[in-house]
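Shown here is one chain on its own, the form predicted on its own, set out as structure tokens.
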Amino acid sequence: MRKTEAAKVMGMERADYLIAGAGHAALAAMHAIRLVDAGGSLTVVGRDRQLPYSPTVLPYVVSGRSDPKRVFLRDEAYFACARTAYRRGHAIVRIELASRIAELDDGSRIEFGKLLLSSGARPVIPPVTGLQAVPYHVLRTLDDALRLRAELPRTRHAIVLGAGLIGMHAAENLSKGGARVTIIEVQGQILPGYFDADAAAIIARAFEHDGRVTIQTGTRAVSAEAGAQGGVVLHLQDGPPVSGDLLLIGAGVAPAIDFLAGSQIRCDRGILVDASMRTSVEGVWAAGDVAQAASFYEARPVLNGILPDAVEQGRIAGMDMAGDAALQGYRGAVPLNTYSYFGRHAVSVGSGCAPPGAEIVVRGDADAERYLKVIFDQGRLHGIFAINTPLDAGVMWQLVRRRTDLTSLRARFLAQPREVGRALMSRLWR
């Protein structure tokens, strides 16, 4: 008997609330729903076979700093206490919107009243000729991290394709594991989209000072082939080929929304949502990496795959799904990233694109690896970027989002951004 036929024989599950995904957005939505509706049936479907965890911990699993058995955000008892059916190791592959039925990859079907799409993101695999014929790694799941960790003892020279946060984290941990590492980035600097060229150069020097890492920017891989002694050879657009016995693809991620192809749910780069995280279809919401929501800075909706946004969007979606009267709409995406590397610390909050008339203040000491860039727009914080300068990233994020006027505090803020920001927020939060 086929799985679909077996599912029909056993009957169909029914959920008042169905959540696709089990990451930060899903957990926040689940919590928000249960605060209002303690009795409605709730099912969470997560494609990962592991309990929920944060992708931010994966580089530390690779390095051995984090025990893979102790990284989970919730356990089975939590779901049981919340009266939630947790279907892990499964993914929704098709949605019948007219009949409100979701089909899972095992052929089972769930009838739902309200649906939240928070299925996360998948690694982007660049269009490199021959890449699919050679072995490579990605780093998006706990299983990915464990496979990469198992390869470390055998790795002498690793190639990392992409110099975003995933690629740079992985490169550091591969280097600490004893491997030589070559990082290849198509943009003219590392960490594009997070830091400007001056800040990126300071970070790059720390990697090169390590002695095991070589960074090649402004070039792309055009083809890949198996090496004569095993491993991989990458042929570059500019420069000689690079050989390694391990290849890691860290070229970014894209929303995992393939299962929505042909549906009535409006999508662009992600799932288009309003301020309540509602999609174009009644009774369907989206949050987290898949949600293309309003930007804080511009008119067009954007993807903003950061943990605080996932939590906020999930909370808003859950509140709206459960009819919580205290709901306040989403105020727009503000980027926030913190990055630790070789004992140093970098923070990126807000937009680095200064609007007309903005004030840009840059202070730093490249030799001491200190850097601070602050962008003020009419006295309000527009963006702040720092290396080895004490900052509270969460406070900076709130100052941007609240459009807090810093005009009278400008000099003190530039001298002590962490202390002034905390003191200011302690009053605003009361």
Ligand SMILES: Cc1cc2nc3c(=O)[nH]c(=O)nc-3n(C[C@H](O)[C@H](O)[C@H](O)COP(=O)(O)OP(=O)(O)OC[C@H]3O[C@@H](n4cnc5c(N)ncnc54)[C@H](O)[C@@H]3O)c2cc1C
Second form
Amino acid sequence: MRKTEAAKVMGMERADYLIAGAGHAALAAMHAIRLVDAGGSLTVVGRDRQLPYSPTVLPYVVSGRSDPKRVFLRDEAYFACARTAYRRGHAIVRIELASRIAELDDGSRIEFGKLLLSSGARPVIPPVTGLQAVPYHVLRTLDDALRLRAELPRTRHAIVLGAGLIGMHAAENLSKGGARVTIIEVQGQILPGYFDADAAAIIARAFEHDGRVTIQTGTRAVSAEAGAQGGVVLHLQDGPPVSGDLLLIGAGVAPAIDFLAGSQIRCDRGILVDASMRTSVEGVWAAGDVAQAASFYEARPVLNGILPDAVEQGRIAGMDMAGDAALQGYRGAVPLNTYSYFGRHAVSVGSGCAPPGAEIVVRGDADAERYLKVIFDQGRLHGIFAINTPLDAGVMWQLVRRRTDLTSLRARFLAQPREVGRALMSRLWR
Amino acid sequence: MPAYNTIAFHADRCDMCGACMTACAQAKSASDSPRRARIEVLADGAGSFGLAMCRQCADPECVQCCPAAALRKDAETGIVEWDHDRCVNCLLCTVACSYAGISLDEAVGHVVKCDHCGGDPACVRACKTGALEYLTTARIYNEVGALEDLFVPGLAGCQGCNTELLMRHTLRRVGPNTVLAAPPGCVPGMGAVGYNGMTGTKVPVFHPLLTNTAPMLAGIKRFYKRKGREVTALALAGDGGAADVGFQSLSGAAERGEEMLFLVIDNEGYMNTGMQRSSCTPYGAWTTTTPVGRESPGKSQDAKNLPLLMVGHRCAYVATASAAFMTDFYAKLDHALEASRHGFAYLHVYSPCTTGWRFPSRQNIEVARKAVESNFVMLWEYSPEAGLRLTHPIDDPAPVKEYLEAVGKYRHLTPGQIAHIEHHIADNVAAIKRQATAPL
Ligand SMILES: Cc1cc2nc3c(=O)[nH]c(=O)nc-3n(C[C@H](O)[C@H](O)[C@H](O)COP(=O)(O)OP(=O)(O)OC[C@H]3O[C@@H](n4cnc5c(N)ncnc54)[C@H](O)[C@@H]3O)c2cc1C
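Any chance you could show the form predicted in complex with this ligand after that form predicted on its own?
To see the whole picture, the full complex is given below, headed by that same chain.
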């Protein structure tokens, strides 16, 4: 009797492949598995009751640009066609590694052959005294977005804690919805880690120009209390308190790995994985926002937390799980971001931390809101950051990864990064 | 899954005139500025040209990286479709694409990409040098894929052989209302007539002698006609049987105008029985009966031009084809089938033999292509009404040395022998071109 049948006889579901999560990494893995293994049983468990969607689309659900009924990345027919059991609306609450069983929140148990952990991330709530006693919003799930959206018409003054991508997206949409917005950021600039201070200043100006957004950087919220007429009052480390009728926390994310508590799977800040996305435990993989994988730049593994990386890691995990001979190992996380705000576009590819001896070139035209910063490390592209300057981000990503020597093309590259990038593409990887 | 049409780019034919970009900008952006085009031809900095354009990937990365379900690969057309209403302008697709196939058009404020203009690409229409080509070969595979395969699933050809492809495609197209003659050669050798009392086809098949294929088929055709039944009489023969001992009876059937489709798969010798030379084996070639050594430098006679001899019979239809040019082959198969309803149709397919010609099995189609592109063989068709017409003229042929070097059976050639071959090709080209321009 095959193991699957044995499990059935015992009344337990069994899956050759079990995928925890139904986000980008999970879907990429499922696709990769099915390209090679059409027959193995596959189960996808996703906590959301809705069909799969992307957290990245949520700011647009809040603003009304995206119809919440039309953001789904797959439909039931897709899973049926791929002969995949899709258990939505269920969270995995516990993994028993010895018996290779995952337990769901309804008590049901699934025995697995191979397991992929791709449960994404959850919002981090900063240690602000009194925060738990006041109403606040986060933005990670579609339900979060719908709740926030329902608040918009009633909101006159919103406070956004954290000026990362989530906070900035939300701030823009709140202001477009007619609210005044105050953004509080502990670091000295907005979008820290994505753009340098000069670029951040150009972006900040577009927000302030809007008239309804106030940005307070370099200050920390220390405590929160309920406001007199409802709402929230935030006390800051320095400066007067800020009050508003809505508080959104966008203070970063952390891997969603609570259900692994006590397991032997090695974790640091996220689940540690090798170049094939394997965890420290045989038969268990991790990919996407949960995983802490090799960096392209530094020796320590990193959390990259971006959509293209979740897709890539998911694909690698799926290929390895299914034994796809074409697998090429992970080449290391490269930070990548595209950020559109008030009709302008910013792109960052690569690391903004210049290594010793690196050459940094900045071209700016503050009035035209154009900005280009390029970091070369030994003639190779280390990072490129652009505002309102046309670039093919995917081509730049390849140049970074391939460590293409740009020494002889340096001047032309700086003048026309897009054209030179395309010419190199034609020559090197067409 | 269907096969898809594609826009092919031949950098060697491009002169950077920019007409494609202008045409695209006009068609898609109502602008004359090439910057508004969804196709960009660019100098690659190494003396050639490249293309920045959506490749309509089979497994598109942009689709997987779109958070808004605004991109999807259309299963019918193969086009990666972009949905304006769902797009949130996040530009993540431009991160995902390594080929600059989707990018922001600042003038409209969102990403744009090629969609093949719905099947009639403006860029291809505007290209005057043939650098851009809209390949619709996929249509054949889709149409033929829907037709019944009339051979058994397993045919035992050599690794890399093209003949199974030719056989299956031909019989699918010709259809089930067929009687097939498969004289000795690779076609029955790989199982077409069957084994152990079972046939290898789902149509009546018989195994005539090398010498009597055409008259046996003619007799069967006439018999059915007399019984009032219209069938297609098809022969799948080799060059040895057709050009050597079978030639007399082939010539007779052609001269009488017997109604049949006689298809010769020309692999330039008796490859099935041990690679002996035939009268279609080219000058200089190694075979087991024209060995290479102190006494013999390979074959010392030129090949006979069998299809041209068939033109001399004024058959209802004569054509040459190549395993590397399936669109061309298909058009000719249709014409031949039509002609076989009222006369003798002869189709001669040049078919490199991996085993007997001594080249790596993965290069079969490439070798076939090189033969055509160097004018070693020529693709044309003939009917008494329309005369002879080149269907794939090669104006600027590749050096024949490139072809000869790709094939092991020519490895020993001396410069003198190569000169002889070049001379023979020139003669042959001249003869065919004379025919092509001759008044009817
Ligand atoms: C508001 C916002 C804006 C963003 N903007 C960008 C951007 O512009 N660019 C960019 O690159 N990235 C952006 N990101 C990040 C990007 O969305 C993530 O990196 C990406 O979604 C990670 O994919 P993932 O599959 O790892 O996780 P997710 O897509 O989050 O998927 C996790 C899945 O796991 C499920 N799950 C969680 N816990 C469990 C459990 N216990 N059991 C079962 N299932 C579980 C969830 O339901 C979900 O289906 C943004 C994120 C947010 C929140």
